[in-house]
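Only one chain comes next, encoded as structure tokens, the form predicted alone.
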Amino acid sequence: MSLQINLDNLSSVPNLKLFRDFQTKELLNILSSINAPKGLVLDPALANPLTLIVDVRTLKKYAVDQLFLLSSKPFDTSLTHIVYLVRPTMSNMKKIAKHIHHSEKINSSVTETRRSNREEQGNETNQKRQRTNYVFLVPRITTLCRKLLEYSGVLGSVILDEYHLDLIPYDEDVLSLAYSKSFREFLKGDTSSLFYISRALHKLQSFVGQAPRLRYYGTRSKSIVEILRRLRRQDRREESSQQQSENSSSSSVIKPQIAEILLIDRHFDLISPLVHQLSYEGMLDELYGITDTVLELDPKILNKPRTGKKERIPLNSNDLLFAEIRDLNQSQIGPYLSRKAREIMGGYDERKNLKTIREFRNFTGKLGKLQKEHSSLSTHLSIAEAINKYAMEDQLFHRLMNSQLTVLTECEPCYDFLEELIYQEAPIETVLRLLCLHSLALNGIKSKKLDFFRKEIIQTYGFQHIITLNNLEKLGMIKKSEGRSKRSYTNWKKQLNLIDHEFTKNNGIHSVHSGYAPISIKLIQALYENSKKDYNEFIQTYFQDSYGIYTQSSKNLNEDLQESEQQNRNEKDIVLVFFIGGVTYSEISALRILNQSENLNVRFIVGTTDITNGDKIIKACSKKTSEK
């Protein structure tokens, strides 16, 4: 199954395919500008995202003869044109410098040997083997990277440029920057990703039209709106200058396909990623890890013979069965797949009643689809069986789920269980997720108790986690008790109705965490749902001056929006919800469930810096603040 999502029939934001194709074309233009056989060296962090916009077959057509993953170990190749496509990190620059030094050393050695035999032939050989290195930084060149290449003595040996890989369509309703460092950078006080996000959103709007409204919640969201406004003013100056030079008063404006962009800081809701996800797709991410829409599994789980390699399973709506079950609670998967199996068997059974040639021809037309569904069913039945076995047999999982719900629903601590996890040396991510959940949901932990857990964690897991704990405190994820506060979790729980014990009956957004609805999604629901309840005072108390709405003042845009609304009265407005610092699969599932609500006159699509979960957030805090 293809990793690239099919956007051909996307009616809500039709120009999304043009946006993806433009990014593909940019990459292919880079490759075609190097008119020779070449080797392409990819940053491992970019390998999967790039497969979502271009496949290996296409790369071969553009004379990419060899593909490499960037590592500290240099590679040998007879190719004389090497293209590096990497993120602008210090570690990547050091690896590239090492590669170039290695190549130059080999060429120098070969040249010297041949010169001693036949001087003239040696010079010719040296000319032929001289390597040209192209380094394209994604999404932009940084001063630090340039300086590091210069310091390493290789800046003169490379052609340095940048490739603007922006928002990648993970699915019909999900766009991602695939930039996993954003949360980490916020911890360090680095605001680079805010510019990346702003530029990506600005570029997106050049294809789908300028969104008439920008709504923001959080300090980083506010900063992005300010950058977008600055970029828009710059566009207007350029447009005005161009019109004057062409003596024209008209300019083409794309009618907006997105009515509103809603920007939300991840730091506004740090509780939801810490809670274990219980939607089907969320469970897959928690147990096995999904990397850029690809799930890698041991073949044994799929009842296949082991080959030494993991099975790669694309997870997107190209798989129609997966699209149906991805947002369901894990307890609903078994019964749903059983019904689906009966439907497919019923489809096969139709052949028993075929009599005429026309009936046989019609059945043959359906057979391909049936076989595709059967294959998908077999895959997801095997995965669901493995998940069910884990959920039923792992006692730690059961106790962890119960402890999380106790903290979230009753706002009561489960310190004994947390202590037990430490003594059993459970994974550090599991321990710290539960500790942070206690701190955030209970508005802090008593000083004596917090000091006790800090000491136990350091003694059990090592002194390196002093940094981890300090980073979590810096983010406010671990803190000492502060007493009552209007900005506490208990207030959110009461105001937004975060808990629903009857989630299996109601089948709403609470199902993604088996009773708890993500705060971020409940806020979105409160903002857009037709409700008599007024949340303005509550929202103002929490966000203070870091929320608001910016409305485009362009007359053309407003006229286009009114015309578009009149033409599409029966269609819902599209709202792009962009999460700064990552979004979980369960939050995406909850938004899809919201899209089915009759009380909403909008439809949501998701944008994000990356897909995250509790383990990823803890790991981001576990590394040294300085980049390796």
Second form
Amino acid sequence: MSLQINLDNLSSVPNLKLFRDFQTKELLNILSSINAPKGLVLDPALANPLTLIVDVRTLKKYAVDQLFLLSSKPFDTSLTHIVYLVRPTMSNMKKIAKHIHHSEKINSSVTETRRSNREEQGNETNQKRQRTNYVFLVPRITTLCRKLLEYSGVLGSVILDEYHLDLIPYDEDVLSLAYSKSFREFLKGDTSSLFYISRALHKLQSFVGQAPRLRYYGTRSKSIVEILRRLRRQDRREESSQQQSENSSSSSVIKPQIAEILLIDRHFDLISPLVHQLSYEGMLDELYGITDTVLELDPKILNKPRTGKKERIPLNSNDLLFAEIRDLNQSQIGPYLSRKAREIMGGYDERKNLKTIREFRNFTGKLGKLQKEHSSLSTHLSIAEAINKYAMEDQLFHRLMNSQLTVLTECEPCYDFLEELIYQEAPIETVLRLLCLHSLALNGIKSKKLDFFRKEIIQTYGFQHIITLNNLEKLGMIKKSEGRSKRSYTNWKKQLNLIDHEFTKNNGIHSVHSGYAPISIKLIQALYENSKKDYNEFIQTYFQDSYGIYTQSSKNLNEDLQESEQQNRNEKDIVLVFFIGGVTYSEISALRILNQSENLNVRFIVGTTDITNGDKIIKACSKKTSEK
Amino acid sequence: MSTYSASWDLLHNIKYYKQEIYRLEETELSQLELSGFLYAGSKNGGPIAFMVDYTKAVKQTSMILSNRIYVFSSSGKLLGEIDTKDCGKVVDIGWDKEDRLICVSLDSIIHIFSMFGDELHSITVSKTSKMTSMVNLCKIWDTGVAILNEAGDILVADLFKKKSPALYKTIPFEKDIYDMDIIPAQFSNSRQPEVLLCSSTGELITCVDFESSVEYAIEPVVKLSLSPSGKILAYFTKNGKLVVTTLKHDQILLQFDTKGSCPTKLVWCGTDSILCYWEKKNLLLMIGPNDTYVQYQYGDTICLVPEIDGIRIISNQTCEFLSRVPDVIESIFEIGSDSPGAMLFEANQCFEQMDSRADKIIRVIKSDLSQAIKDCLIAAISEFDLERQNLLIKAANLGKTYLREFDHGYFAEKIKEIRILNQIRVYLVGIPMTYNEYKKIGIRNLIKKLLNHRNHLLAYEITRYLKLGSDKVLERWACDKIRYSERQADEDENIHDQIMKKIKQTKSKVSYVKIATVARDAGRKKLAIKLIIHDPRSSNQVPLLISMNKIEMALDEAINSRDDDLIYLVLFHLLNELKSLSITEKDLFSKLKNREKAIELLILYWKKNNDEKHLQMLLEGLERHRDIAALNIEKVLESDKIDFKTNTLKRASGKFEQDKNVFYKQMCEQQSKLIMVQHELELKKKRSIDFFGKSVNETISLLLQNRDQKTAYKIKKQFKVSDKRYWWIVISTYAKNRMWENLSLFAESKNSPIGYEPFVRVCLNQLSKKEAARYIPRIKNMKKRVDFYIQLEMFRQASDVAGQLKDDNILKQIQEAKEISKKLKKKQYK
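Now that the form predicted alone has been shown, please provide the structure of the form predicted in complex with its partner chain.
Up next: the whole complex, starting with the chain shown before.
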């Protein structure tokens, strides 16, 4: 079963197939350039994303005989060509160095034992047994890694190169860098991901055309626009010199399929990911965790026999039924699926009324689709049942949802519940999410209360959480209350209409959190929707000088744009919304719901560093359990 | 014109002619006494190098020094002088395809010079890095050098690939090797250069890598020469025979007895004839198939430079070119020729003389006119003689006026080629390239060649003339400008302005990093810095700035680019300097001052690399107390030594105090206390319980599990655990460990500050309905009681409570729940 999203629909805009194929081909070229059976060692952080680019069977075809996950434990293999495909991190380099030292040690001992019968064997055979190590860094070689390999004395024994995998199509409308560290990096002041993001966006645009407009909100967004402009400038300088001589097939020739790139800094809306997601896909992520579009479930949930292995369910729009339900509020899933079940049964029942041969033929034609839907239906019915059971029976869940909504709606604290969560020793992530939500929505927590909670948390969950708390404070997610500021949540709530209790009736984006709409998405809606309300002043006070729009001034481009606009007058302009620091499934769902709206003359697609949720954000702030 | 063809020589059925290209009297070249020199000429009309041959004792004029190499253009202009006193004893000289002079010294070192005498680099050719052997024989060709040394090793160096010279076979000592030649990679089967050797025993050995094959010649061979096509081998035997065979030795193509001794030179003239030159007799013998030959007697020593289609012959008087007569020339100029080309040429002669026959002739060849025009054009290109060339062009032009449909583009293209070739052949430039060579190397290599000859202006004009990109030409000009201009202090500004002016004028896109690197290598740092800031890529700027030790500039550029990798590049440079003690920490920090981004990355690196000493130092200097505290706490968490932990906590709490963070300070102190208390407890309990790393809650819970309620309560007091939390800890611990009796006793002990609902819940969490039911009556909220009873399916009790509440709705609810539960049970039984 392929986990890749099918991008063969040529009419879809922007067309991401070429873009993905290019990255696949680059990997295959790397593999075929090493003309020998080889072992591929994958960074665990890359293993899943890679399945969206290439499947194991293709790897086999390219003489990948063994697959390993990179760990600090060296492995033994008889293969002489080892290809490491890893992120350029310090810990990865240390592991690789360890592996190489290990294999060299083995090798020298082999040489030792063979020395006695060297005459017969000749020393060439010994040389052949030596491993050739290739290290491909994704998406690029960094000075840091090169130096680390050098300092560990293995730079000479590896062939160092890079594989430029960056944006991976998760779905027809979602692109991700699968770079889960970006949030953690921001915390530490490491902004290397900004450069990666810019380069990735730059590369994407060489496939789908230079977006004529760049819009940015937040300081990091602004930085990216600056880097992007720099990259464009470099390109233009170098291009024009190339054009004179040989190839004139430059990227600026491609008509832009994306009209605008909107950059959103996660830091500006830290509230939304903290709120428990209640869209179907969001809920699945919260309860079971979705890794790179794949949901791994205990077979028991799917009413299948236990095999010791988890069931892998790809979640993307290839599954037509899933595409219909992923954005719905979890409470709507049950009724929707039972209606769907009746429909499918009705489909099967058609066969009873078949008379002519043509009717039979038509029916058998439909049968395949029907069966596919049927199997998908039974999967989602089982999952929905499990979710429902959880929502009904977990005594804390219901109260947690209520108190969240109370905090967000009334801007009143629910300290008693928070206290009880701690006493019941609920997961630390749940506790801290609610604590941060209090602090962010109420614009701080009273000093005495804050000290109380911090002490309860440290005494209950352990001293290591002094680090977590310190980090959250550094990020401003927890703070002591101050006077009201204009940038406070209440202001957002008032301006952007964040709360709607009648969400089921109104089919609005409030459904993704059962009443609360993400600030990030509400801002986007405000920016693009034809509305009488003027948000300018409000946005100005919030973002000050870190927002704006940059328009590509190139003459040709405008002409191109006009032309393409004339061509597809009926088509909506595409806006790529890029979230720096992660986006939640609920936010993606909310954007999809916005796409249905008639008040918008643009269509959104999503780009992100990674898919996040509240638990992941809290974990990013916690002390990493040291791996040794 | 008849006189022209009269001077042609016939060899078998092929005509040869000598064309004079330059007259060399009065030139610098005419001053040399050629017989006393070792020389080498570069292909494609390239320069010729002369070096005094120390094996001959010929008296030279006083200007000539024996340890110098003199480089001349074919037109006799002295281009450069090379002092070889640092090269040791030079045994052979030659040229590579980019007109660089290759000198092989006796101790197996290859020195590479520009034709103007700048040493570019050198390569040591030896089997092991330590030992070098004396050169026995060597062969230089356009991409490499092969050396047979006195140890018998054959080593092949590739001048265009960055790899160490390859060791081929080792030849046993007893064999005397007379001559060596090369089958270049593009002709060999192995796609590697193969080495051909001839030995005293008549063996012809072909070597590549460790492989070799041996063929036997008819007699011992003293000289070898491979044809320009790479397919045919000519060799000269000890007994004066010249033999030509295929390279596979499966066919002898020619055998000619010269009855002479070993010639000074054995070279090919094109691919159809071989030249033997005996310097002593000044005799040049051209030998063709079927025992045909032509003899040229010279009055003085000549130098031979083989080209792909002929041979350049240089004497003190002239530079000539001996080659086959091209077919078109032959067809036009041969006496009595009636080819269309010849007719057109004749028509033009008549036309010039206003003779009406011109028109008639053209009408006769009308059907072949197009071919005639083409022939005249090609003939014009092949001609070195400008007068004849001019006549040929005129003839073609005349023909064209009669043939409107003639491809104008083709005509223009040929004229352009003629103009370009004429331009490079003029005396001043002195590159007598033939048309065949031009076609073979192409316009781009021609321009490269001009640049190698430092004819920047001509190269530029040609690129403009042909509408080719002139960026590379300008770039090279700028580089050479920097390399070779006067070194004066105030020149930098001037050169920079000149270069920038030209670049702006011509709107060229050049690689500034390349130009700036040249400036740096020429020791013009200031100029390099001025130039590099024009480069649009920070990734180009930063490394160069670092290499010139402009660290602050590099840092700012890196920070500006927002590419962390570039910042790291600078940081690592600084860290290396720190390591090698060329700078101190103080220098480092002062360089980083106010460069936040760089500081952040350095902190990150030191943190990940556990360089605590430096990290503390840096953070201390920045007064980032809170970060130091956090750092210390991380150390605490990673350590398992109590003393270390408490000491480090003390430091952390001190830092928090400096940061005026009272709460965290207290937390650190408390943690310290906890560790001590836990330690004492462990000792007391004789280490039966492991408290290590446990939180306050967990500590209390562990004590309760071990039924030490007294100490548990003591800890509660000590750490000011609230009653509420304490109660929760107690009941969860008891429930989890199914200590029901304790739970029950505890429930009785006091009035619960958390009510009794939690009691029910903790029991339910352990799936103990019986225990849970025990505490339901104590719940104050009656509705809650009902709910729990329903959950436990105790419908009777639920109804009782509901009865007290007198609420019909609740009763109904109970009824419904009861029925659902019945149904479910039935289902299970089925």
